[in-house]
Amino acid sequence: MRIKKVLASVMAACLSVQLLSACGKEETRISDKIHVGVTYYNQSDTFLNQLLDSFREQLKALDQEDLETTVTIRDAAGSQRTQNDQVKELIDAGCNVLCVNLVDRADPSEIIDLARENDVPIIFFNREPVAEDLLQWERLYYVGAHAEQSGVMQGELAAEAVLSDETTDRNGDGKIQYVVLEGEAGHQDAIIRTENAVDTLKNSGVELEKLSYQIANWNRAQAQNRMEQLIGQYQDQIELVLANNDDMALGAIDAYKKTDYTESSLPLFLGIDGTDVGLQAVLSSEMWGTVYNDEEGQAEAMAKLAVAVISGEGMEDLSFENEKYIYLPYSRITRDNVEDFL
């Protein structure tokens, strides 16, 4: 009977032993280590790619002693059930916070399931998520830019554009002709930006007719196939060219160099988001201007994020909208300050 007690005694104090180092690696694994998990839409995206290779530098800039940062990234090529089974994958590979570019925006309910019943806190971004779904639970926080700052600004550079040169007229009907590349059906950042951007040119005084509405899907190749079917259509009708972003602006160009039109009878092309091509297009005159989409502030706010809600540190030095919003504003750009941003 004594040794069985003494067998138990020994076993109690190893189970003890036990548990209290995995408390403390435990311990150590949420306070000294931050993996970050991210999935976003589409590899394609011009300007995501650039907004990731930002947010790896942040977060590495901010590794100190006593802490190390580490980063996965998935790409959910457009399908909203791979990004979800990415998130369990992620969660299951041991990322302890997630940074998530929804695929679609109106259907997070999943991944917010997975993310609360493990307790990893999301930071959305560039997607905004319909703001009842970021109301689910006090760890969910999103990091972009109003999508209707980027429409008024565009409208405006447009504007400028149009009443600064009576040429632009081209067929002197005192109307400007004109045709959007939108960037997704049904997807409120494109909605509100092209909304925006033709309100804000008809609020300036410049009459439009609108000749027709495109989606290409934020894709330059799809924006190219797009306007060689308008071009065939509408011939030299078209004086401008309002695309949502840079890529698709981009793939309108390229549809006009594969045609015979000469420089003065080409349409002002207008994009979004002052991507590197979409910056140089605009220093070389083929794009007349841009709204740049301020991708190393949203990817240092991301970092900082992620850092914040693991170590419980930093927080109160984010600039926050309803404690739960980080919006970064955009900026216009034609070629007279294109060099500050290049």
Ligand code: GAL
The other form holds:
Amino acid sequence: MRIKKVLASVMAACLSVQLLSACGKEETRISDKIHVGVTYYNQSDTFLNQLLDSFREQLKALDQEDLETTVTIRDAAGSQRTQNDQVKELIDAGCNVLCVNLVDRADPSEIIDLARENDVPIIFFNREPVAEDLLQWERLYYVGAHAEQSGVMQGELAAEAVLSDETTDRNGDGKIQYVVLEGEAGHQDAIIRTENAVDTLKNSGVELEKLSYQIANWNRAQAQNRMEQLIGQYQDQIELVLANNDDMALGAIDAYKKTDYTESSLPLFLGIDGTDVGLQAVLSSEMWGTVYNDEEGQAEAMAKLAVAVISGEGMEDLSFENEKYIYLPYSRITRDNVEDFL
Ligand code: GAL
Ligand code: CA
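Same protein, different state: after the form predicted alone, show the form predicted in complex with this ligand.
Full complex below, order starting with the chain above.
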């Protein structure tokens, strides 16, 4: 008798759970309108422009009968204050999920407060907030890549080039004289990339001599300008240029093109990103190699996550680290495999 009762109540409970979840599903279906508001630190950034083009496409691809998506993109033009205002404006305009590429990655508090007050989840991307900030609220996520890995890979590519061709050491002193072009001071992808590239080269048995480094803020024109100064100072002593991204490597190449260089006086150039222009430079052998910053994979993860946080569906298809982070792997690119990326 008692067993029967227990069984009956268990069955009733199951049934109601099923009903509930069915209702819940119905409800999310109806509200499956994903209005994404994006703001990024600067519209002159080549890599991010490509990433956001991909993002639009990926989101469009998820658009189905019962799922409507829209995207609004804002350029913060290098000002955190502007970005804070944009977040407010995007929320007021009805965005129900935000993708934020912070101007100042150490200063997200105002944005997080605004989002939390309005219950609008945030997917930070590319410029990683500090870990404590991501813990401020449960509806905060990050999509990006491990900076360390890109540095190691750049170092491996450089080591391979140096060790396979002794003419890289042009003055034959047994050491490679190098300069570094760095991204923004304080960006996780700048110092970490440099350190890991240099350490990897050293660990591969390459003797190095650092001539100088310059900050060029990821920017091609600034890198050209800095490189012109370096060429003026070091003449033909520079044997290797390690750039934290492709645009700066290309700026360095631009600087050499302005001098009357001979093929044999050119250093080896290495970038990171694998942007369209970067890949072209590898294809034409102007740049020895680059490291693919998986713009498509990151855009896809952002699009799927944006849908998942609103619809409640598809979270299980995403691979998180520490429940909030999605990191896409980098890959090495040289003349040998560049076609696979074009
Ligand atoms: C890096 C990328 C750079 C630049 C920067 C902006 O990951 O390699 O080219 O886009 O992000 O935050
Ligand atoms: Ca040398």
